[in-house]
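Presented below, as structure tokens, is a lone chain in the form predicted alone.
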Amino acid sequence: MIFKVIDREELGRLFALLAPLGRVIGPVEIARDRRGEHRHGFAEVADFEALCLDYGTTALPAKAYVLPYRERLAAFRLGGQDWEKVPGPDQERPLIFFGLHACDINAFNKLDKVLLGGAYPVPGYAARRREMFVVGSDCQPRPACFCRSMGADTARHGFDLFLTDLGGSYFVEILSSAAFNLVRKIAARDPEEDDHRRYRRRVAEKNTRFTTQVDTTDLTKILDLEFQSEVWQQWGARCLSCGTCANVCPTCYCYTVSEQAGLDLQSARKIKTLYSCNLVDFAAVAGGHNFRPTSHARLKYRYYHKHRGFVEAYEEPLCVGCGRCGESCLAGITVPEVIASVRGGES
């Protein structure tokens, strides 16, 4: 990894160099919540001044640009006596994420393990990830953030550039040759000892802002021991099975597939839609049987997938600790509270 320091003014020049290369996606202000606080979301950005790099956690993750909520897998039309496959949409322009926090970068790294590293890589996801350029940026943790507990508060890979605000300048971590060649086109200098000190102070100050923690010590063993705990019944009684948590989660990837025929019976298409394991029909199969008919069984399965099954398969949890699910949950269910109650045996 190579380190450089750039003045704040050079960030606009970096944006201008990246803009012609693809679709720039970055954090912008989208609303204010009931407390009057700014809320941000990811959107396609054409003007550097529209970016809000000092944002908190966005309401929705960047995942939607790489793993769309709804995507056409195949389409066919009837030509004479035979079905003809309809060509798919043209390849999109490369995605350039400008200002991703470490937790969202790590979310993509975790998705890669499943959607790229499995026996059957997902073509659409693979194509978008292959062309992606990521400019990461440091953050100031919100009260709901527990990414430090999940080991996702820093990113070691999955980005091209990473920016840390030193106040008037940025400490830049360069991880790819493409990023190195871009930085050569702007005014950048080697960091001095004072830059290193300011960087360490910035990181130390950020670490003091993590007010929410999750004790992950021997968590997989505890989950095994507490599989039949009444705690799951108590949380299940609160869960509305609405699927909001999966909708805002940067690492949920469960989906369903539907096949639709045209009203004229001359065309058909197969649609992939992201889904949630908390929805009542997620585990329903032909014949009417439902493997998880109760809300507590579905909620428990989601936690065991993220904090038990994924750890067993990949030696790391699927959760990145962004806190979006807890902030969005209509029933007020949060990951730290659920895990604490499982460890302690009460909710």
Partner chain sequence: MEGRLVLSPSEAGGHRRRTDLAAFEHTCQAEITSIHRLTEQENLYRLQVVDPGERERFTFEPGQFLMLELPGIGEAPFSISSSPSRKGDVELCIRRAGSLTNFLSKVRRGLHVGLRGPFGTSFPMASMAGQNLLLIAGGLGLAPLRSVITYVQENRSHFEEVDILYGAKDPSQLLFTYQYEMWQADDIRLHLTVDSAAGDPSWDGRVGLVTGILAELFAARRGGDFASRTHAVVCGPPVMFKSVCALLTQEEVPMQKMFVSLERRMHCGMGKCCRCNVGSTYTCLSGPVFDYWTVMNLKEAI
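How about the form predicted together with its partner chain, since we already have the form predicted alone?
Here you get just the chain by itself.
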């Protein structure tokens, strides 16, 4: 890896160089919440000044840009018993993420394993993912963050550039040749001993600030053991089955496919919509049988998929510990509390 140091002012120039090359997506302020706190979200930004790099975790993840909530997979032209299928729209302009935190970068890395791997890579996702430029930025943990427990507090790959704020200047990690060429066009210098020290201090300091931990030791086995545990029922009683957790989760990717005939009866569409395993009919089949008819069975499944099945398949959980689901859950169901309760008194 190549390291550089740039002055704060150079960031605007970096932005200006990137902006013409695609759609720049970055954190912006979207509202003041009821506690008066500034809330952020990802949005397309035309102007560097609109960016708000010093931001807490966004309420909604960046995934919608890469894995849209609704997407047309195909359109059909019909003519009697015959028809023609036209695959969905072509790719838009490349995506440039400016200011992604480590958890969100890691979330894409995890999604890659399912959506790019196996016999059937998902084309929309793959195309967007490959034509993408990521500028990462470091962050300060918030109370809900437990990315460290999930091993997602630092990004090792999945970005082109990663910025660490040294106060007045940025420590820059460069991971791609595209990024290297870009940094050459702005004023950057090689880091000195003092920069290294400041960088280490910044990272060490961050690590002391995590207040929420999740004990993942032997979690796959414990989940198996506690499959019948009644704590699931207690959480299930609170669950609204509203799908919010999946929608705010940067790593959830389940979906539903539906078809719709056009009003003219000569066309039709096939639509993919992101779904959530907590929704009532997620596992319902024709004829009325539902494999997970209760909210607790569905909620439990979500944990089994993320913290057991995915770990068995890919050696890591399908969770980056961003805390979004817990913060967004109106019923106050959080991953750390659920896992602690499943572990029982032991944690």
